[in-house]
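Here we start with a single chain on its own, the form predicted on its own, put down as structure tokens.
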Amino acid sequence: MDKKNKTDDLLKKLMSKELKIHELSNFVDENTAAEVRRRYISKKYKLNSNSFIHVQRASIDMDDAAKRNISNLIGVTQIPLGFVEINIKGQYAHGQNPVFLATTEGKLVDGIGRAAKALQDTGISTRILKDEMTRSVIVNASSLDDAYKIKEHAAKNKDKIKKYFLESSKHLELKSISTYVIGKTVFIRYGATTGSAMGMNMITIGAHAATLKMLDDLKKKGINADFFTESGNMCIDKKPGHINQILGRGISISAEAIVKKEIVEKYFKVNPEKIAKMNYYKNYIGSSLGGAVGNNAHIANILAAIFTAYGQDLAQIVDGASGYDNIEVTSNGDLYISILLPALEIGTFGGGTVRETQKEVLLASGVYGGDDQKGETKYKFAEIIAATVLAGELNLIAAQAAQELSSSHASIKRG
């Protein structure tokens, strides 16, 4: 049977429900399966024959993507990719660095670039504060007394539990164990380093296996408890959470810069005092009244563009964007700005980083972690992100202080 007859036959079977959509890959390669799925959608929902003319234009390895990244694949979505250059004074990122941003927001790259130019001479200093991906599990004991004994056991046997983690992956090093008891229920929050990987799957597997072995140890002491779930939401993953702001998750990082008063006025057309005042009223008074987790102008905007370009887990923008801006006027009238990202969950290997365009971007920034056993590419990437966030925050707050926000957006082509 030739290709056209074969795809026609598969389409008929889909329409008649004789074949399920996800089963197509059992009969044809993924490019062909994607073609049949597009035809199925167009026929079933009576779409124009040109509905997916751009979606089907993919340069990625469709078979590999279907195995690693997605189900029911029909093609790709493409987002414009731009870049800025930022001078970074970090532990891992040094000097001028290209930063790539994938976005459809017309002025985002331009705005970050303006602040990067203003910060060119002084540079942006960055420091990694902590590296701990977390996962919380739930264990149900038979009583409050046994729950408390589990808490004590976890605290006294960290080294043993650490070995259990390493048995699941040589890259998974346990750093902390925190337990929270409510009646007979125990929430155990593990924190571990995960090499160059973002590490969510790694620590989930490790936490599950280590907890089961710990429960076996407890059973020998006459303490019986059941493993209830691999994720008890005290991690906390892909949701705003104060615990991540306090204890951190993934990479916790801070960045700072000082901008001379004359540079501020040259690039932003406003004085440092107005920028500091805008930050106070907007990011602290306004955010507090609105009940925000974190105090910032638009960190999510910057992370969305970077995460998309570099193949990160987009849902974890929620955690990462709950950051903090601090802006002050120095004693000699210059502008001091710092940012804190307490929960930056990123990786330079695994997940979406393997996709072709994302891998090219990671390589261009010198942060692809394929051969990185220590996680240094991840740390460099974190410093690049933090510096870019600082530039983006400075630009937007300054634009609002100068009352340029609406006029800037008005200049974007519409429709």
Contents of the next structure:
4 protein chains.
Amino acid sequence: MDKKNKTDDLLKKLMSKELKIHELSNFVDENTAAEVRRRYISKKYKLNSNSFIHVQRASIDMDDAAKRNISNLIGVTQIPLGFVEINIKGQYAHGQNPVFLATTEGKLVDGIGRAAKALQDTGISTRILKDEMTRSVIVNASSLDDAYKIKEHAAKNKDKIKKYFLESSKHLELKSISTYVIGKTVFIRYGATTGSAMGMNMITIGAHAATLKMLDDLKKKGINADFFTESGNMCIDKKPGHINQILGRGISISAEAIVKKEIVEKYFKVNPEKIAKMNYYKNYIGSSLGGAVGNNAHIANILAAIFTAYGQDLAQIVDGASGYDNIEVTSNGDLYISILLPALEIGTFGGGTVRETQKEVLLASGVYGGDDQKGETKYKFAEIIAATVLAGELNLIAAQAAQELSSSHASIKRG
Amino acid sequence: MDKKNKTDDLLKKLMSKELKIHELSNFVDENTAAEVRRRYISKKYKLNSNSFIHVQRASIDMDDAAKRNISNLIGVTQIPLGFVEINIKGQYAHGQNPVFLATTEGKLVDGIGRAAKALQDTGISTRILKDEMTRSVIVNASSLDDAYKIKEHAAKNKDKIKKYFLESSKHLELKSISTYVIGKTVFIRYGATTGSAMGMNMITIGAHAATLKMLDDLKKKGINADFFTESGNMCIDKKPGHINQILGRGISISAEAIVKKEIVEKYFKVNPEKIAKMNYYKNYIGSSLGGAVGNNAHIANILAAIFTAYGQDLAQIVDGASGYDNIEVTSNGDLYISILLPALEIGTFGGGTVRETQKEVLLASGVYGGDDQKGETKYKFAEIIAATVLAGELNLIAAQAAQELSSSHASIKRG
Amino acid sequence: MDKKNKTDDLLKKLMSKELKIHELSNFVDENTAAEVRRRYISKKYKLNSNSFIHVQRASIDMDDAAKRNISNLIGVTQIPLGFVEINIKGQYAHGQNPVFLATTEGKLVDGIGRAAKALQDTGISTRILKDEMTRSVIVNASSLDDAYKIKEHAAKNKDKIKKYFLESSKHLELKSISTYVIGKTVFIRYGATTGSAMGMNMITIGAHAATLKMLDDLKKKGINADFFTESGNMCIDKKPGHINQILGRGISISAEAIVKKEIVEKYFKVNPEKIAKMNYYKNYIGSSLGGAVGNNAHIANILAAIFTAYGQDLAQIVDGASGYDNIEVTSNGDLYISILLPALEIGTFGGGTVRETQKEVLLASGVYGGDDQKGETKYKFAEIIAATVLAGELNLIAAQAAQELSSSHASIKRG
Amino acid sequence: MDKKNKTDDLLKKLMSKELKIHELSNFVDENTAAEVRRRYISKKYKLNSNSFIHVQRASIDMDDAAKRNISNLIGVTQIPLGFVEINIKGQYAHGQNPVFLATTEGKLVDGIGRAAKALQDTGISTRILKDEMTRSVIVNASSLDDAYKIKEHAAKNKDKIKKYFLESSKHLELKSISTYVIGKTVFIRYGATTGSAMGMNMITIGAHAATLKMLDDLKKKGINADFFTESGNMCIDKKPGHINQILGRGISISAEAIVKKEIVEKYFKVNPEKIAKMNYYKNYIGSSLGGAVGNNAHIANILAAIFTAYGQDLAQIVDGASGYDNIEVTSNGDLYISILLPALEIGTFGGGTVRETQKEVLLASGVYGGDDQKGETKYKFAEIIAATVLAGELNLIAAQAAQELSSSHASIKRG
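Can I get the form predicted together with a further copy of the same chain as well, since the one above is the form predicted on its own?
Every component of the complex follows; first up is the chain already shown.
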């Protein structure tokens, strides 16, 4: 049977439900499977036969993508990719760095670029404050008293539990154990470093295994408890939540910069006082009255563009977006700005980083995690992100201070 | 000068800073500009000359993208695109619908697909509860007394202010005005429908214009106040915040489904009681102890995949992710599930929906907003999203109840 | 049987469990019952016979207290009562007002008094922004579709539902109905004015009755739903919660004052700039990082002292404490301060206001609600509270700016 | 000059502002001063001369109260005091305990008493999970890099800093140091045990002194930073906030009980299933939708009554009120309930505990802290509170499940 006949036959079987959509991969390579699926959709939903002209123009390895990243593949979504250059004074990133941004948010790249230029001379300092991916399991004991003993056991046996984590993966170094007891129920939140990987899968497997071993140890002491679930939402993954702001998750990082008054006025057409006041009114009074988690202008925008370009998990924009800005006028009249990202969940290896366009961008930034055992590429990547966030925040707050936001001449139309 | 010489020349000027990166667009078409930029990056950061093989394989209209969506364009990011089919019983979406998902989160499509099959017979009901895009401006009065009078004025002149909004755009129909006064400072939060567009730009411009007109009216009554900013963060855009959960933003929508006990056990290998208990422990006790906004398993994952595929603003995943699940066992022993998305900020026209792959997907789902004046494509799209979110939540919670999460045989490895 | 014998006999019966403690009230007056109870406690728990010397020295009408306020009465707790005088420029309170404060928090009265003196010349302006006591019932419909119809019915029949409220109490004027739907479950949050009473009981009864009538109306339209509970915690009573900050509960009120730079420096030994900076760092950056609801220094302290003195429900300090401060330096270099209390739940009639010492204080402040149909005493009382809160906030923030807090010479040792 | 003349004279001087109100204490004893103040208020605000009949009937030591607890004393507020008896199975409280409650919230004592009876047979277990009073200072470094070094220094020098705390008070044992860095600003949150005292003053003084010493140490290493304030609101005192829920403040404690199905039905006229469902709908779905901190029915009510009776700081009800309930049906059909209070800030010595009526109650409960070096009276007191809270929560949730709340026959009218 030639290819045309074969795909016709597969399509017929899909339409008659003789074959399930994901089963296609068992019969043909993924490029062909994608083609059959596109035809199936067009036929079933009565679309034009040329409905997926662009979607099919993928340059990626479809078989690999189907194996690692997705099911029922039909092609790719293409998102415009741009870049800016930023001067970073970090512990891992030094000097000028290209930063890639994939977005359809018109003028976002322009805006970050404007601030990057204003910050070019002094550069942006960054410091990594913490590195802990977390998972919180739930264990159900038979009573509050047993729950209390589990809490005590966990506190006293950290080294042993650390060993259990390393048995699961040599990259999984336990840093902290926090236990929360309500009656007979125990939430155990583990924090660990995970090398260059973002680490969710690694720590999920490790936390599961280590907890089971700990429950065995407890059993020997006469304390019985059931493992209830690997994820009790005190982790807290892909949901905005104060625990991540307070204890950190992934990388916690801060950045700061000082911009001369003249530079501020040259680039943003407004003085430092007005920018500081805008930050206070908008990011603090406004956000607080609205019950926001995080006090910033549009960190989510910057993270979304970077996460897309660098193959990060886009759902983790949610956690990362709860960052904080501080803007003040120095005693010299210059502008001081700092930002804090308590929960930047990123990786330079695994997940979406393997895809072709994303990997090119990671490599071009010198942060592809391939052979990186220590997570240094991840730290450099965190510094690049923090610096870009600072630039993006400065730009939008300054634009608002200069009342550019909805002006017809404004080069900056978001926030 | 032939093309090769021309690009060589432009590259030289970039390197010598004679030319700025974004100025390239003034001299060559955007495809050529992107090529020069790629060469510039390679040269400046000492990369291999073939560093951007895949990034450049864009099928999009680069000139249009440069105009609408991005600056300093160098190519595209490609994200694998798959689909599932879901049976929806909504007011705008009826019966079987293809849902497109762009993601690198392995098994996400599979997981949603499993639940979609379990939900196939009964279908997923959806109802749109509210439609209001919002913007909150800040106005500074001269005193608390004047601020108080502005609040009263806004409450009494809603029709007039509504007219001001329509003068800005005929698609901008004002629905609500909420004013928050602290001393002399007034936050005014406007809510309006915006047709098929997501509507942020539209409402920003409208809110600005309408507020200026209102301040003119107030001036005539002897009340002076300054317009401080278009966005005071009580909107609240791209930041997680309770005001959006409580008052809604964009589309507020709920979905529900009932699944027979036998179906539950067939597809998820666990009974309804355990799934309901998992929801209570994980999404309510766990999320609450962790200080989460929203009580769900991984709504962000589903939104991220849909927003990417359909050209939505990825930063708005942040607001949408704060949704709520409810799972109960019915008196018959079947499983009842409902979800609530209070702040689903989406559009079927403008923004990223114009890009080629994204538009194909919108058209294939019958939700491209081209000529849609009433926003019906947006409503249908909201229903598709809500149904997919319900399926995705059910699948992960059931998987956790069945302890699949970190199991080596698990087909579902996330959450 | 003489009194001594009678009480001996009752005591014996309590000890032998022949009689229950609260049943004492059936046999003797409440003064005697309290005496028997004190003897019972002393005997049962082997205390000295003179363990309750002070507790018994009540001047209150014990029978009335037992009827209205408490069971198992044994006497009273005595809390020291002081006062300050504050200059208020409100809509209900004008000029100098005595404010009574019951507290054991050393120096609280002193501190407020210091700020009151600094604010004496200019006075404190106050404006009431909203007056709505709220109750949120839960109704369970048979489906999302029915829940949706209930939401629509409530929105369209506000006048009818308003009538139902007035049938319950002529003081209960419905102002707003907000409905929240998740699947088949409907939370209906009613807001109403309640005259001079705080109004929780009134609105609980009214909301119950009105909802039952509405469900009857719905039944006639073929929509069946069950009344699930009078209080679904979206009210939200005696719990800190964003919904009250955003929608208000009880009285929402703001206050402001301007203090001349010289006055600031005279009273607080620090300049306005430092006070403004302290507010920003402490109340905004610090509170936000800590995930606080409300941004203030110690509003709870002031409310606790006032609520105790004026017979308010002390558990409602919780809701009231989530207030907001704003402090700025004016263009003249003077200090501008404003505060916002979104959820001040108070009453001047009913509840604890009937008790003797509390009533004396209400009368002395001219805010006892006896014959007040319109709630004007409640509004005046709200203005007194708001002004006192402003004074208390200014004092502590200024004290911290002057680094008095833990200094051995500090007159102000709290925060 | 006889007493009458003397007080007349003082009154005249107050009226003419020759004398300030608080200066009275310099001339007469506090009983006389209070009398003059009462006359002053009556005269100045044109009240009847017998306006303060009850307020003056204090049995407390006025001079001592004026010294320790309050200024401008005029008498006392009297609050009705009742009690219940509760069976506790804790680590410090064993068996039957009298619990004193001061309240005007009619039926609160009754309600708790009902649940206490239902819980009599099995008793209420309690476990203390943590004991840490906290204070968060703010330090301003000269740069992010220095801030980062301060964070590292604090992490590495815990023992040294612990010594600094003990130098301030031998009761002040440092348990934890958490540092939060945003740019050059460092919040340092210290946690320490404080013996039987609630400990705010102690830790404020200790944190100040220890931080100054640490800054000296840092100076020697070339790191300069300014002490900005003793309280940066990450403590977080008297404000509701997630950091206290997550890290704990004061005592963190959990309680649990199992109640036989028959007992539940006998006392509450409703089955365990309905009570569990009420908890889920009200305390979890409702509270979460409303953006509450804590998930409970009315913990604030119980704390308010206990705090008042036992001389606690009433403003700290705010922090304590953010507790959590869990209610489930056991496999036997019985009712399981547990509660968690993460931030119970209490003391059995100092503050309001010295006042006569309050001290009697502390002594009668066996929890007066006089000679208690280890804080054991505080722990016992915490267990009494936790058990009472569990009883109060069970009662109200059960009452709502039985629909007693607004019923005219209901014995329970609050929530």
